[in-house]
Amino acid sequence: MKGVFAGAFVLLSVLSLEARGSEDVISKGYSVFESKCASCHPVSVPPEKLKKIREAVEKGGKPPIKAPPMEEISARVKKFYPDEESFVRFVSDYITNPSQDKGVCMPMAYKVFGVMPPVGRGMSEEEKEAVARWLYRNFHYTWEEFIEKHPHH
């Protein structure tokens, strides 16, 4: 019986370390977001505000934000890169060498915001990975769920 308890303790200890490691990644990623991304990207925008922004832009106005919200970006990128590792590779590459050709944004996003500057060029690989993992793990909507809650029309 002692062996079972010891095995359970080891398993719980490993899971606890993984959870702390995950918390560390989220914390580091959020810190990178705050210092490198937040000046352009809000974390999220309520559906009613997004609708008003879209209506203003359709009438020729400028949006009150410089870039799409991170919640929307996460859901959109997950549509094309659903597993965490491919998502992280895409985001790390895209923020370093952004282009409309390899981007996955809706055409209207490029029309409204253009292509982002290559902010990843001033970041370490660790920072790029941390912010990409934060972006993946912090938001849980699929693209379809996001669109249902934030209609784009």
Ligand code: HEC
Given for the second form:
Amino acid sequence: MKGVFAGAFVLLSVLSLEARGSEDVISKGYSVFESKCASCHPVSVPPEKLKKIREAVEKGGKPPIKAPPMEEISARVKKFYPDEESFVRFVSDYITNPSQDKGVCMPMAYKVFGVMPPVGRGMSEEEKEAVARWLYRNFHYTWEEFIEKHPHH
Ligand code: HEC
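If the structure you just shared is the form predicted alone, then what does the corresponding form predicted in complex with the ligand look like?
Below is the entire complex, every chain and molecule, led by the chain shown above.
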């Protein structure tokens, strides 16, 4: 009997998660990304290219991109906000009131790119939530896996 209840509970929580991360929300999140974020953030940059960018920047050059790739940001933010709801809250707040104090990027990122502008101020709560869920769900590396694939030094 206990097992049956446990099974039902698992099923229920999966369904409610599916509702929050439904295809609709994720594809809306992607279109928000394209219109509000992609002018600065690439989706991802292949390891070889990222390595070259890093080497050039370490020698004092300007990076050819305006902000870290979303794949890297997703992995980095998950290290500090591993569950989806706290991740979504963090991202919605950060893009509305960004500051290095609350940010979780590597110190180098602020040095190279500066703090991002408060682009979330011109967005609805629904748009912010959708783009944050897309950022959480579309990428699957942990920070450790990301660093292994894209060594920083
Ligand atoms: C004008 C360029 C620009 C735009 C547009 C932009 N960003 Fe950023 N973003 C940056 C830069 C630069 C950083 C790295 C410095 C920092 O974290 O503030 C960054 C960092 C971030 C971070 C990491 C925060 C941390 O912990 O430091 C998140 C999350 C993020 N951006 C999400 C978004 C989302 C979502 C959008 C679109 C709604 C967006 N950004 C649009 C420039 C931009």
